[in-house]
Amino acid sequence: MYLEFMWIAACAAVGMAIMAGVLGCFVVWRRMAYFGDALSHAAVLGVAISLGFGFSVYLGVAGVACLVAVLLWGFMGSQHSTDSLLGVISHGALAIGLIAAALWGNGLSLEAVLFGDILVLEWRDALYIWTGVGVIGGYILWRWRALVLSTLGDDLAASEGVDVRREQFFLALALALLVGLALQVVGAILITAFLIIPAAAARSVARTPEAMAITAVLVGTAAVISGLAGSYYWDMPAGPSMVSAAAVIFVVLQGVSAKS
């Protein structure tokens, strides 16, 4: 029999896992996954600022995020390439982060921010997760043609009315909000993982956007409740225990898809 923590962890995972499936088909198709990395080392300096001066974890880590995404799309344009500017800004807030967290993380746990903590969440932290969903929900349904045609390519965006730097800005604010929620769920180091993997293995296997999107959903929470069940009945951390089963989920189905 579960106990209630163990309710409490698969409920915020799961919420965790729809978000991440839905704009990881965003990340995986307009190949961000350096951007992912950057915001996930924001939300390091993200903690210690929280802790730094007395707020909620949530609001310092997505507010920190939020300034990494504008940031990247101020610069973008500008002499330098989007890898470049990716790599200053990412090792840049990591090394901040670090740095704060050591003036003002009194009792901060590294491993906790990098690797998350899943266990020690309460109902209240799920509900902020769910609220993220359908935050994050709502705006991928409204703007998902515009979203996708932005990513097909800029002259059919422009042919269809679509202005691309702002579904750009808006969709970098969503993966923002993500990392900020996700974070103790997964962990700084992980979160682009579930950004990627359970995207990735849908690709192999759904033929429309729609479909990967559905099955990226579907992948990341088979990934997040196997990997929670193996954390609990093997004593094994559950961070990585999901990110561990999304990996094996994506082996499974690039088998599938090549014997089709």
Second form
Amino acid sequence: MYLEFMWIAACAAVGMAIMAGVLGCFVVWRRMAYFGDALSHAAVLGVAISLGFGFSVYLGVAGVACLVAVLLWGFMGSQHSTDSLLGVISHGALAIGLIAAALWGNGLSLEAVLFGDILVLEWRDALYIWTGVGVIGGYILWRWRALVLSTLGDDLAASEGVDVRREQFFLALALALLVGLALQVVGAILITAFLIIPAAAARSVARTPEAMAITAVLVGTAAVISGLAGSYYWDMPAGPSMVSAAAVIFVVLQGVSAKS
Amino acid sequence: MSGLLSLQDVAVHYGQGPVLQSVDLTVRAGEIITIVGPNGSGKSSLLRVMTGAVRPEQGRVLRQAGLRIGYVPQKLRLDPTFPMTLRRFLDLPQPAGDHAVALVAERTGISGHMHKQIASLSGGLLQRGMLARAILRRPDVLLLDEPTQGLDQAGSAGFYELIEDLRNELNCAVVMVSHDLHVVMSASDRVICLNGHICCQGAPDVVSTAPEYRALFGRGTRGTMALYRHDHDHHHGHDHEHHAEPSPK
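Next up, the form predicted together with its partner chain, please; the one we just looked at was the form predicted on its own.
Below is the entire complex, every chain and molecule, led by the chain shown above.
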């Protein structure tokens, strides 16, 4: 089919934008940007391991990301500041991943891992991503009230019977799943951009958490579609084009909210 | 007057060392309990045991079946990146219904601020907002963690009056942690003096003369405890109907 790769790319990218838009709101609200970084950098290690041992990249990346998520969740409860710990895990995993890629990853395109290679995806990849949309979307809808309450305060949430630690755990796992699925769409370096920019753009026009989540999804969707269009018509690299489009929308919405 | 909520021989540890030890406490319907104690005496931990946020290492927490708790935390994690109007906040965790919200908002004096972002509210308004949210749950017990922290004298006075009026209207029990060692709402039925364990308790005027209270807080004010009473000659521009001065029991 003519231009089939573009349709697949659009399908996968929109799915990624939906997941990242909603989860990104929590990343912004709870100041978990570094957490997202650590997960996506660990993904590089996941890619190298899956190539080294010859199993699916999705499995390798999601596996390593989940492992890091659980590890970080374990430290989240402690009194110590987790920022420096996140930095160690994030950059440590990236460095080890790059070494492993150099040793095992025969023919591995490092650029594809870091910046994604959305134009070579197959329908199967899009299917995986939309399965992820179903799982993460369902989880967020189901736990929405508990997640919003615990964003406002652990004590407040606990007084309403919310198990704060459990909510943190599943939120971390959802982020790990997103990283596993989005790696080939935007790449390890740009995943955090899709978590943060649409949510931050939505903040300037939203008055409630629900409105912010929906706006973030719309912003992300608009960004991936215009980014892909730019990539198609002007031959720009797809991942960076999508992120740039999101950044432009962020600036425009800032202007809109400043005027009103 | 049966116990709504009772703690039996409760002990709490955080990491090293006990925070609370052998605490026995029963909250009865309609009573106002004020908890005072120095920093680190376990006041907030005691409240968190009551809400269920902290599970004690030892002892039992008994709640009456179907007990509804309205909790007003010391503060919220208010981040400017988190959009939340006061109206939406009142719908947490369950939508409360416009009529009920309008009534409670009127009662707590937040009616004109419903569309504002909670991160931009003043301390007094935010306290009233959190109180309104707690009341909308029709609580049997209202738990307040240092509710007047950050309020000026007039603000605190107004807030205490509101609590007392609401107790009379809703007939809910009130358990309040006070950050001020020396000022206790005179409407308190019981004052509990806490320092890792319950040092002494009783009616406000009894506790203020107890040797344990004097030993704990004696130095600064030479052992006196001021009871907050309604000073009707000292208004700061807010009207309220005159009502009977509660006499300490």
